[in-house]
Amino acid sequence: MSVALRNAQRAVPVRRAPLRRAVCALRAALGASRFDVGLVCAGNALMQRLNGDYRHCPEPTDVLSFPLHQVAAGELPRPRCLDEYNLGDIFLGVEYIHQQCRETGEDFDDVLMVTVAHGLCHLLGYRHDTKSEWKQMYQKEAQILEELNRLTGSRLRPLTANLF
């Protein structure tokens, strides 16, 4: 199924055919490939307004995902029609990762795939409310990264190592 890819933001440069590639390949990781995606690149102000409409903290920040299922972590969706074969939305703050990674010194294009797989997680039910929660997030993460870096070469790790 596809990947709909929009830039709807200027701040950043962002190399679409990569992450589009990157996107396939983490859901093939996933067991999801026969579901759609969208896929949003926003800068701070539309993640500011996002982040305070639905998560009542006004300020930008790196991604949100809108699932179009509620499901358990690790289970897919079980559409019943063919419009339902979507896993919903995520929106990438490039602008704010790309701040955060002029500040750290790291790969803008690698934190942008680690936060592309972080926000597909999202999408297949994991949260990381709770330490247990984050463990199995975490797990999940790194395992479809590591699918990622086989077919990349690249060497791609969670970014919430130390989130508890």
The other form holds:
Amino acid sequence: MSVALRNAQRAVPVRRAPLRRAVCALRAALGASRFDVGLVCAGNALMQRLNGDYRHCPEPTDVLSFPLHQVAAGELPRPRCLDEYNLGDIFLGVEYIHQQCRETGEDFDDVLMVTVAHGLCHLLGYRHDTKSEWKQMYQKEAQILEELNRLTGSRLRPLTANLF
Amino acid sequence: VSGGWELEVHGTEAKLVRKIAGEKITVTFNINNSIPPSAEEDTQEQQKPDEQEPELTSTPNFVVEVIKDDTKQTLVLDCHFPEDEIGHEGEEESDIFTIREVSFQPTGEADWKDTNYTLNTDSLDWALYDHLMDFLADRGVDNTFADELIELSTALEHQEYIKFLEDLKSFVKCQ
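Return the form predicted in complex with its partner chain of this protein as a structure block, the form predicted alone having already been given.
Let us now look at the entire complex, which starts with that chain.
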């Protein structure tokens, strides 16, 4: 199924084709290829608005995930109709990520991919509010990033590597 | 417009030209009918006596032509700005501009060849669509460019509008 990718910002150049390939590979590694997913590359203004509206935290951030289904971590949604073959939407704060990378010296494209992996895991119920949740999410991120690394030759590590 | 573009204006038609290694890129647009109807209606309905009129923005369709030095074919991409269907909040979650049609046309010929195949992106594989967008971005036609094109078009449209009003005034006064 499809990946609806939109670039709604003009702050940072983003290459769409590699981003789409990564989303498709990561989605496949999660066993969710038959589900649609939406990905919006967003600037700080949009991320701040969404973060304020939905998390009462009106400041830019790196990623926001809006799952269509409420599932337990590790489970796939059970759609009742064609319209439900959709994981939800990921808003990728590319401007925020770019600014972070300038400060930390990390590779922007690498961090984008890792953030996408993180966002996809959130769409499938993974969380990192507790240490045990984080561990479960970290393992899943590592697993799917390993699959992406195998395909692309990269050496990506989970976003939440240093969270706990 | 940043990025080394040269601007040529002939009446209501503007052309931006750029040369990069082995290629000539032109972006052509016409300011006629470039202000979306919903923007004009909003202005007339919502204006209060003490408020300044909101600015009208020109978002013309634009045609990108990529001419490679060693071919006789020009790749032509017809690009549009999305119309305000969803509302302002929905707009900021959309692509800034979209490619609607793609075609090859003979280089140097002014007339459009209807018999050349034109690809409509509505039914195009999304991965290929992304490659086309990246292709344009590599040649300087990206979201930043699109924003600057809107600014340029809006300024040109305003200039032509003022000139038209002045011409109209003179014409009406003639006996």
